[in-house]
Every structure is written in structure tokens, then in C-alpha cells.
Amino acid sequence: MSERKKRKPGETREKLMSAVLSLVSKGRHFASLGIREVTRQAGVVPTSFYRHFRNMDDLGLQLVDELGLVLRRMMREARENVFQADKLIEESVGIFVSHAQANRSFFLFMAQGLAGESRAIQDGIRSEMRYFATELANDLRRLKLADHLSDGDLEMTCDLVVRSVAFSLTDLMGISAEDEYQVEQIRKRTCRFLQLIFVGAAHWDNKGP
């Protein structure tokens, strides 16, 4: 019986994507992975790879789509649980850290992809970051926390927020998930980064140079 008949539709595809995340979580860099290594990890024959993906970049872009779903779940949780404006930063960063720890392989892939060699994957991740920044801007408008900012200045503020969080992500992925002290230090530092951004935004004079 052929592999295609043995496996349910989509099963091999999921095995290949999970294999990449497993290898990344073990310290391998996505850019260094080859098809044979991935199929070996997945327990499938190399030829089956091409039934689902054109190449490794194509697989990587599918992982970016999955990452987008993780980010949207994180955003939804923040919207459902953060009600007080004065706790917006602290509670949102706490949710971010929690999701990054719970989905460590995805966020490792994100950190690698932002600094990796694949332009397609970089662009895909940055597109997700832009979406995140746009949604953040909409939330700030809804909460009436940025009424004094023009649309362009609010967009820049949210871009700075997302970039700062992404920078903190690289720090978070560089330590053990069990190192509670370092995780807490990164959480506090990220909160301070964002507080400084919003203090600056609150005093921003868009009539300046």
C-alpha cells in the first residue's frame, strides 16, 4: 500500500511542518535545514515533500501563516482580558510572554526568520507584524488612548511597539524557558521599553520637524 493511501489527507503536510518546528526547537536554524533532514525527522520519504511544498521557503511561508494564527489568538486573549488602560502594557506583555513560552518553537522560528536569509519568509513575518501594529492602532483609538496623535504618528508609535516586542522576543528565545528570573527580567524590561514609547507619544508634537 502506498504512503499516500496509508496517510490521511494533510497528515504528511502536518508531519513535515511539525518536523521543522521540532528541529528548530532543538537548536537548528531554519535556513540550514534541508529537505532530506526534514523528511527524515518527519518519518516520510523525501519524494513526498514535493506533494505538499515546492521548496523549503514554501514550507516556511506555511509556518508563517500558522504563526499568524498564534499571534491572532494572543491578540484576542489580550482584548478579552485587558480592560483597564493603566494596566494595558503590563498585562499585554504578560500575555505575550505566556504565549511565547507556550508556543516556543513558533516564536523561535519567527526570531530566526526575521534575521534569516530568506527574503520571502522575512517579508511574510513582517507582514504579520504590520497587521499586528494596525490592530494595535485600532485598539488604541477604541480605548481613546491616542486621540492627540495623527494617523501617521499613531502608525509609527505602534510600529515601534511591535519592533520592541520583537526585539525582546530574541532575548526571550535566547534563555531557558525554565529560567524564571531571566524571563521576569525580560518581561519587566519590555514593559519599560513600551512605557517609554508611550510617554514619548503622549508628549509628541506633530508640528515639529
Contents of the next structure:
Number of protein chains: 2
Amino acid sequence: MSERKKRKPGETREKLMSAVLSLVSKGRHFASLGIREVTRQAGVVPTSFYRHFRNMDDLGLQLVDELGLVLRRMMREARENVFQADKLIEESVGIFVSHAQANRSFFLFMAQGLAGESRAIQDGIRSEMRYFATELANDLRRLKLADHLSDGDLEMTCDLVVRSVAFSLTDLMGISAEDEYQVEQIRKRTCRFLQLIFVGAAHWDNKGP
Amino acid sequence: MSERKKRKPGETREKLMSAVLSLVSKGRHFASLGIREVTRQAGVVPTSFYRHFRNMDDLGLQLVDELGLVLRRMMREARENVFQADKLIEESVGIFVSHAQANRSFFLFMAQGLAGESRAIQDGIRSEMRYFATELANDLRRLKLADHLSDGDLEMTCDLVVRSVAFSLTDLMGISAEDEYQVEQIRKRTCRFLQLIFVGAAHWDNKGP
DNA sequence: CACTCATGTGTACAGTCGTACACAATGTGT
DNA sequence: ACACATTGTGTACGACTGTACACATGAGTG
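Next up, the form predicted together with another copy of the chain, please; the one we just looked at was the form predicted alone.
Below, the chain from earlier opens the complete complex, with every other chain and molecule after it.
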């Protein structure tokens, strides 16, 4: 139970996970990747794979965990940088887009996993999205921006927001990262989506059941 | 250039496409399917595949075409059955859910293809969604339900509607088709999403650029 | 009839797959 | 210093893969 002082503990593990992300950003789908292919990309012998993962789904699940970290970092940055309520949407979407560009492979993996082959990975990603929606609801409450909404209605609104942003994610992933014009189009369009949703939320009066 | 009277023209072709759908509904991802696996499921010899498709992506593209037919059938039924404007959302979502159940494998394929491996299939499905949004916009114009919206804003609203429904689709595909309770939950939640969006659209005044 | 054409079958091959096993290197606790 | 646990390597095997080729069938056309 002492400290590990190996030269590079878990180095191959990281190489394998990076290899998957790298293949995914090259256009491959996670479900079509095999152990040999991943180890080849990582520059390791196939047998090494089993030292760290039981199978590809196991690796995918651990990628979902790391994805969670990325998302939390993004949320923290958004919380630190969004001060004025009237720019809330623009700022948040901007941060989201830049994170999606900076961690393209992670978000690509996320988009794929939502309708992927492994139920466990699907559930993991869905759970991350639910957590995100909950945190968003907390923030809106804290900023007194949703006082007239019931808890259930606020939760629904945030859920819709997260889904819309997630769908914009698949738009982003469909274009090349360098196409500034298209990125800007998607950014603006996502902002308008969210504005529309928030206008709806602002005028939402016990219309729900 | 005369009429073909072969016993069963294109029979194997259909068997191959059905085989893919069948494998997809069993939980497999399209990107992970191989030619041999598909032909085995179809009860045909592997070489027969090439008589009808150049590769798996080609087959996928033709599945997208058939998916288009399914979507158009659904839209027609919605147009025929939705009379009163106040029940428009409930009726439409109900028709959507029942179609998604009846053609589960097609919609599963669609959900997968949105973030799939083949760019061509992605674009095909995206194009189907765009068509759908446009038709929806036409209907709303025709029913005089969006008179205060500019064309661009109406298009955006319909796009958001279609995206929200498409995301509900992945919810639907994640549960077992027999779980009536969960299906009902998703149905209700989708209705609330759309209601929120339409409330937003109703109060939308040149807030856009 | 013989022909062509579309379709389906059988065989074959080289490459890849997942994974089991024995072994080497190296850092850790006694 | 010793044995141990962890991590990485090399080899091996049977199953599966995509696809090329030659051939069989049967319908439509001359």
C-alpha cells in the first residue's frame, strides 16, 4: 500500500486509450475497432491489451469516465467566465464549441457512444448528460433565472438544452475542425436554439400537466 | 427494355437488407457488421453480396433511401390524422412513437447512422431530417400557425423540433419495445419538449439577428 | 434452338482476428 | 538479497474476414 514509483505507471494504458481516440478522430467508429488494431496504433503488442482492459467495452467505459472529467472541466470554465446573464448563452455556447474543438476525439467518441453497440457505454454517456443537465439547473436557480419554473419544468428545460447542444455536437463533428465559417454557423444556430428554448421557458406557465 | 418476369427479382437483395436490419435490432452496430456476417444471416453465400452491393456502405446508403420512404409514410399519416391544432403535438408525437415501434430496426439504423462511420450515410440521414423539417415548416405555414415568424425563424424552429424528436428516438431505442410505461414516459416528455419550443416560438419577436 | 445476361453457388487464398501460453524486464516489500 | 507482483514481449493457433475466379442456373431475346 505504498507509493508507486515505477518509471511510467499506466503508460501503455494511456497509449491504448489515446490510440482509440486517435482512430476515432480519423473517422473510424468505436464499434468497428478491434483489439489488434488498437494495439497496433498504440505501438504495443496485442497481448498487452489484456494487462489493462478485459475487452474493448471495458476500455470504452473507462473512456466515458475520462469524458466525464473533460465535461466537468468545461463546466467549471463556463461557471468562471460567465458573469452577465444577458451574455450567458453566447458565452456558454462559445466555451462549449471551443472545448469541442480542443477535445474533438472525446466528443466524437461521445457522439458515437450515444447510439453505440455497448449498452453500458450508452448508459454511461446518458448519465453524464443527466448530470450536466442537473448542474445546469442548479446554476440557473442560483442565478435566479428560473424562479417561476417548478423543479420539474426547470429540469425538463435543462434536459432539452443539453440535448440540443449534444445534437449540435454531431453537427460540429461532421465538419472539418478548420472550417471556421461552418463552425461559426453552428455556433450561431446553437445560440438561437437555446434562446428559443429560454423564451419558451420564460413564458411557460403551468402548461404542463 | 421489356418487363421482367423472373420468379423473385431482387429477392436476395431484400434478404440482405433485412438481414442488416435484423442484426441491428439485435443490438449490433452497423459499423461492426461484415459482409460474411450479413450474408450468413440472410442465408446466402458470401459472393452473392457483390451481385447487389459494392460494399457495406453501399448497402447502407440504399437503406437510407428506404428509410426515407418510411419517414414519408409517417408524415402522410400524420397529415391525414391531425385535424385540430390544439392536439397537434400529442397526435403527431403519438404517430411518431408508434411508427418508431413498428419500424424499430429502421429507426435504430437511423440513430446509429447519425454518428456512424460512413460520411455518405451520415449525410443521407441528415438530408432526410432536413427534408422533414422543411415539410413541417410548410404544414405550419399552411395551418396558419406561424404567421408571426420569419421564414428563417420558422425553419430554425422546425429544425429544433426535428432534432428534439430525433433525440427522443435514441431514448426510445434504448428501452425494450414492450416496456409500455417507459414508452409512455418518453412520449409525454417529448410532447413537453415540443410544447416548450412552440411556446418559445409564439413569443419570439425579432430577437434573432 | 442457341445466345446472352442477371443471378446464385462452391472453392480458394492470403490476411486479420481474439486470445492462450511461456518468458523477460523491472520495480516493491521483506 | 531474495521472492513477488506487475507490466510488456514473442510465438502460436484456430476461426473468421474480404474478395477473386470458375461455374451453374434459368429467363428473355434473336
